[in-house]
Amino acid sequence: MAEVFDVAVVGAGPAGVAAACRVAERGARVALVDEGFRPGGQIYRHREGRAPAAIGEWMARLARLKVDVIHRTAVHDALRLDGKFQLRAESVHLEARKIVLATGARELLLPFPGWTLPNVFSAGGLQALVKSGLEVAGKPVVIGGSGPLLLPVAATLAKAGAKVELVCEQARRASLARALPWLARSPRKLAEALSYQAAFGPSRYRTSTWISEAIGTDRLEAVVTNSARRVSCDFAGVSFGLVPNVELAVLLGCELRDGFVVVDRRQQSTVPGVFVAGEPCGIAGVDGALGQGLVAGDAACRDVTVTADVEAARGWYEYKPPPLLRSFALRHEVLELARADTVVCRCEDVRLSRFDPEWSAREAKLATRASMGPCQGRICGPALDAILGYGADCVRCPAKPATFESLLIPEDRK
C-alpha cells in the first residue's frame, strides 16, 4: 500500500525545502522526495556535514521539523486517482492530497565537435562532481557557454585548486552592460558576481568567446575557441543556460506558457491541488525560489492570503525574465557549432546530418530514434529545439529512467 501524506513535495532544492518546512510548521504530514543524496538541490549540493552557510539555516530548520525526507528517489510518474495524487518512483509509491512540484531546472547543452569526449561535462555537472569529491587540484580547466552559472562554477573549481585557464561567455560585452542598472539595484547580486570573478581571476573572463571544438583521443586534451585559440585542459564545463523541469507538471495536465508552468498568486497551477515553485515557474534565482516555496507550502495546507512580507520574499508574481538573463540571449554562431557529423542525440548516437529542418520533434523521433534513449529527450530535445526549431515533444511516463518493475502497479508485482 502507498503511504498517504497531506502534502508531497518533489525536489529538495531551495524551493522544495522551503515548501516542506512551511507545510510541517502548519502541522501537516509532508514528504520531501529528491533524487540527490541530501537536501540542497544542485545549487547547494554538498558532502555530508558540509552544508554551505547559505543553506545551513534551512537545513537546521528542516532537521527540527517532522518531515519525511526520501533521498535517492527520482519520481518518474505523477497522476491523480480517486481524489488523491500519486507519485511513483523507483523504490516508493506515495499518495498525497496536495503536491508541490519544485523540480528545478537542468542545463541547456548545445552540441559542438568533440563535446562527447570524456572529461567534457556540463558546467553544473562538473561543479557537482567537484562538490562530491572529484579531485581537480592543479588541473587546467576551461568553462564555457553562457549565463550567470559560469561564474560560480569557475569559482568552485578555483577554490578546489583547479587552474581555471579561461571562462568563455558567448554574449557580447555591450549586451551584458545593459544589465548593469538592474545589478546596481541589487547590490548583493553584484557583490556575488564580483566575488566569483575574484576567485578565479577577472582577466580570464572573456566575452564574445565560445568553445568551437574539443580535441582529444581517448579523453579531452584541449579546446579551441572561436578566435582559433587552443587552450590545453584536462576538464571542460560547458552549458548555455537553463531549461525548467516541467515533465511532471505536464503529466498532471498543468498549463505551460513560454515553457514555464502557469501559476496564480498562491503558486497553484491550473490543476487544483498542484502547486509549483522555483525554476519551473521561471528562472530567477535562489531568493525567488525560497519565497515561492514558502507561499506554495502555505497554500498547500490551507487557503491563504499572500501577505506583503511573503510577497516581498517570493520576488514576483507573473514571471518576466530579469534583464540579467535577457543579456545572455544566444547568438546564432553558437547555435550553428554542430557539424554534419556531430552527434546530437548521445543516447541513440544520432548525428546532425540525419535531421531534416522541416521535421517536427515527433517526426525526428520516428525517423531517427532521437530522444528515445535513457534521458528521454531531456538533453537532445532542448538542443534540437534551439538549433532546428523543432519545439517540444509530448511528455510520457517515465519522466526519468526507471526499471520495468517500478512501472508496475503494486498488484502486478506479486
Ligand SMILES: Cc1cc2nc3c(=O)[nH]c(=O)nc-3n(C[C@H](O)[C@H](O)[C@H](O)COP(=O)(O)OP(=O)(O)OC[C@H]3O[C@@H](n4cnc5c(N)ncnc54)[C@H](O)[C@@H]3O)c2cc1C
The other form holds:
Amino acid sequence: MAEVFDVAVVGAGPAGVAAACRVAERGARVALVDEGFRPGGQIYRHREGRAPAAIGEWMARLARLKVDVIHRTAVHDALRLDGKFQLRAESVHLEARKIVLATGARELLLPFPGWTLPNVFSAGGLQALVKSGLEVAGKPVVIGGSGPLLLPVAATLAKAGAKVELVCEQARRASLARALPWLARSPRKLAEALSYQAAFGPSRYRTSTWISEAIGTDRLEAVVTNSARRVSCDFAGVSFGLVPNVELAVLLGCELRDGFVVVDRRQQSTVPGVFVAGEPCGIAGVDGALGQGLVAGDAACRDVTVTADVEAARGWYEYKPPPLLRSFALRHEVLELARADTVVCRCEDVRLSRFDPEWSAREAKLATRASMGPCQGRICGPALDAILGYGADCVRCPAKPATFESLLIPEDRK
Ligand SMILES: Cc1cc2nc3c(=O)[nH]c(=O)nc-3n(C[C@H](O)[C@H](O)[C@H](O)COP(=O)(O)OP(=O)(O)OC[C@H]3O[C@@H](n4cnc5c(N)ncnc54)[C@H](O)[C@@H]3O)c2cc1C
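Now show me the form predicted together with the named molecule, since the one above was the form predicted on its own.
Shown next: the complete complex, the earlier chain at its head.
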C-alpha cells in the first residue's frame, strides 16, 4: 500500500526544505523525498554532522517539525491517479493530494576531446566529490566552462588544499562587465564573488578562455586551452551552465516555456495541485529557491485549484534570466569543440560523426541509441540540443535510472 500524504515534496535542496517546513508548520502531513544522503541539495551538500552554518538553521527547523524525510530515494515517475498524485521510486510508492517539485538543476556538459578521461568531472560533480571527502590536497586542478558556478567550485577546491592552476571562463570580459550594474545593486552577491576569487587567487580566473582538449592515457594528465597553453593537472571540473530538472513536471503534464516550468505567483504550475519551486522554474540562486519554496509550501496547504488564475498570472510571472546569467551566453567556439571522433553520448559510446544535423532528437535516438543509456539523455540530450540544435525529445518514465521491477505497478508484482 502506498502511504498517503497531504503534500509530497520532491527534492531536499533549499527550495524543497523550505517548502516541507512550511507545510509541516501549517499542520499538514508532508513527505520530503530526495535521492541524496541528507537534505541540503547542491549548494549545501555535506557530510554527516558537518552541515554548513547557512543551512544549519533550516536543518534545525526541519528536525523540530514533523516531516517524513525519505533519503536515498530517486523518484523516477510521477502521475495522477484517482484524484491523487503518485510518486514512484525504487523502494517506495507515495501518494499525495498535492505535490511540490523542487528538483533543482543539473550542469550542462559540452563534449570536447578527452572529456571522458578519468578525473575529468563536471565542475559541480568535482565539488560534490570534494564535499563528500575526495582528497585533493596539494593536487593541481583546472576548472573550466562557464557561469557563476565556476567560482564557488574553485573556492571549494582551494579551501580543500588543491592547487587551483586556472579557472577558464569562456565569456568575454566585456560581456561579464555588462552585468556589473546589476551586481552593484546586489552587494551581497558581489562580496560573495570577490570572496570566492580571493580563495583561489583572482589572477587564476581567465575570461575568453576554455579547455579545448584534455590529455592523458589512462587518466587526466593535462589540459590544453584555446591559446594552446598546456596546464598539467590531476583533476579538471568543466561545465557550461545549468539545465533545469523538469522531467517529473513534464510527466505530470506541466507546461514549459523556454525550458522552464510555467508557474503562477503561488508557484502553482498549469496542472492544479502541482507546485514547483527553485531551479525548475528559473535559475535564480539560493535566496530565490528558499523564497519560492516557502510560497509553494504555503500554497500547497490551501485549496488552490484555480486554473484561470494561472492563465491570468502567466503573463506577468514569466521567468527572465537575470542579467548576470545572460552575460555567460555560450560562444560558438565552445559549441564546436567536439571533433568527429569525440564521444558525445558516453552511456552508449556514440561519437559525433554518427549524427546527422538534419535529424530530430528522436531520429538521432533511433539511429544511434544516443540517450538510451542509464542517464536517459540527461547529459547528452542538452549537449546535442546545444551543438546540433536537436531540441528536446519527449520525456518518458523513468526520469532516473530504475530497476525493471520498480517500474511495475504494485498489482503487477508477484
Ligand atoms: C552541481 C551544482 C552545484 C552547485 N553548487 C553551488 C555552490 O557551491 N554555490 C552556489 O551558490 N550555488 C550552487 N549551485 C546552484 C544552487 O544549486 C542553486 O542556486 C539553488 O541553491 C538551487 O536550489 P534548489 O532547491 O532549487 O535545487 P537543488 O539544491 O539542486 O536541490 C534539488 C534536490 O532535488 C534532488 N532531486 C532532483 N531530482 C530528484 C528526483 N527525481 N528524485 C529525488 N530527488 C531528486 C537533488 O538530488 C537535489 O538534492 C549549484 C548547482 C549545481 C547544479
